[in-house]
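Starting off, we have a lone chain in the form predicted on its own, written out as structure tokens.
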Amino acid sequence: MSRSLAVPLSYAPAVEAPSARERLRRDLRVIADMIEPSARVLDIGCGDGELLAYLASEKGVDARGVELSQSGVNACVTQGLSVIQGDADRDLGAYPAGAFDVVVLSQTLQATRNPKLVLETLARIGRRAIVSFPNFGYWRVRLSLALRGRMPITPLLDHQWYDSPNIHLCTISDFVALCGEIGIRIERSVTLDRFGRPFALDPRGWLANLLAEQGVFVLTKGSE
């Protein structure tokens, strides 16, 4: 007895699922690559634990977090992450000097009430601090402000001025100047374009302040 073979009418190649790293937010990919396996990491303003979960599963870090929102804390705890509810402005002073190998502050500095004190604290409690923030000197922001005369709305600065959590916006040049004033050394920096792609620009130069939509900085205690 002959047996007929079913022949598919069309063939659709399998689409490879994105890796755990590719699922991270663009600046978090850069930050994750900067952190060594098995490091002691504190992520301040960790949100739903996106970075911490990746670091714990892929790099075996001792991952801990501080998050202001109750919903963020709940999301982290659901994933089995060690996260407490706290405020970057008020609740970091109890940590001893050098308690962590790396302290992360991603897209949170502009929402703090005292950025200077927060940066000083990061440099004290961590051997290194990694800070990312939106650059208010980015050319699209400047152009929007110049042409429309109103506070700009961008994917990174996505609130109206009256309900924005971003109360201390700064440029890359402002950030570099502040680090110099308070004796914090910039060990490494990465600038990102509007698509989150890194490109090599000196953060002290005017081009970085003009072309980068966000910056990622590795900081250590001690001026350059």
The other form holds:
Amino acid sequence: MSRSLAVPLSYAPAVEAPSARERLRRDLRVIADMIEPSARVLDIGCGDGELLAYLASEKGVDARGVELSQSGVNACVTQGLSVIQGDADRDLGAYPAGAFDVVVLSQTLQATRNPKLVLETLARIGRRAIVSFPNFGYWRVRLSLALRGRMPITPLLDHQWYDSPNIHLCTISDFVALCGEIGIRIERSVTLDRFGRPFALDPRGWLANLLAEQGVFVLTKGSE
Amino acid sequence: MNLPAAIEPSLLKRPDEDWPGHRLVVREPLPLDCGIDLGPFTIAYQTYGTLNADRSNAILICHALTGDQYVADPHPITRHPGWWSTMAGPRLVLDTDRYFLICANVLGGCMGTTGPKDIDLATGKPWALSFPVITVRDMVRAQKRLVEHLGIEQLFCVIGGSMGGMQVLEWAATYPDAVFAAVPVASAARHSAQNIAFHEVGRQAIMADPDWCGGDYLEAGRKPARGLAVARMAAHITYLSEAALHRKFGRNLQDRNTVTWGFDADFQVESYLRHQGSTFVDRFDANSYLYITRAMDYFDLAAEHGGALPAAFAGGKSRFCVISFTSDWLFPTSESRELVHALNAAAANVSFVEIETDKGHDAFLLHEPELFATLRGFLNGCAEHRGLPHD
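For comparison with the form predicted on its own, please write out the form predicted together with the partner chain.
Whole complex next, starting from this chain.
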């Protein structure tokens, strides 16, 4: 079946430019697919606005962002995106509860000073929060530390230990445990392999914690 | 103070009427925050570019403390280029090929809009200190009259730096439906204790000058030039950063190889400040300086809205772009950030950029490519949303 499908697909005109969705980074594509059209979205650590620009133009969302770097903010504002210069630790507190339909924190949680508080804030200001982060329990990371005895360097963790912004790395199991502890419900999760391809494994299981290079989680505030 | 509406127009003839630009005489009195009705009064303003058919491309530029309406053409006294001539003009950020720019001299000013140096028709003498104390909100109310006169229901953008930014915020808070986009640059939602303190130094310098004559120097045929110059010198230091002063002057001596063991302007920085002071008095009125600094001191947008800044912006639809500069210690980034947090709390649509520069508060007037790039992008995005031509 998959073979017969491969034939027409290979005839898909290679000269045709990839769609806006296909141009998105793999993990952002997974996140974008989780966001419904016309939603109010806050992307924290939005970089140069790749995800926001896609969501605004293709899904008509009300796109807002927070970004630390001046170059990133400028890149966003010059595209007409509404982005404030700030960070997740300091600049989320003022938003009222339920201000956004979706709050996105992609590849940023591990760089925050107080991830627990940030997660609680995300769950407060967004009806849903989508959080992605590199899994420190990924087998290549473990192997690198176990065999080489050096801090792991991978495509997702591409800094030396001394210049890394990633001050609060965690494994998928750690993350799941913290969510349970602070009453945040994991509505959905997707694990991604090292090519950014999604595969479905229960994040609570040991296998996901070993095989996933990163995880994408959809969170809601647990019932009170 | 309320005058009959049918005032003889020739009485409003002013010595500065041959300066270029437009004059609007507003006959209906303006109720001021201090409780007094002011009127009739004159608004002097400049426009650049062309208003489009549906009157949707107007940008109101709000000037700072010692600014004026001559944004993009030479100052009638100093002949210097307009204070924002790098920003406003054909194909510049405030593109006169696309937008209709308006800038009015503020109420209490001395460049054509009614202020303390003008004749009080009730007495036939200059207002001087009998001019009512005005607020930033009064300035904005006066501008609203002008905008209505021009037949503009909604401004595409209101933009300004420093006190101009205060007016921008007041516009967005008082007339939210009349403001599509708001750009406060190097500004704050209130004047800080430190800023009030600096203003007080300036005012005391003016009032300590014997030529001030209790405010009645015009009648006395005198001019408190020394006091006003000192006020300007002190204020000018606050517009720069330590790094910029050092870069510009260091400890360099002025036209000499050694110190003179006296109190001449030995240092370049002294000479520079003296020059700033002495040229300022040629173009600015001392009492206007008192009134406008006071208006800034009184500015506290949160206090105007029950003590909660987000309430000032509640329900508004304006799109904000807040800009601050890293080395600005007069209106530091922390003030802009507080404003941004309030806008967030009010669920406003806001962008915020802190621009890296060592030029201090004055950066908003200078060639600052990041500022231009940010504004260009923001305005372009807004133009798209407003259905105006954009890139």
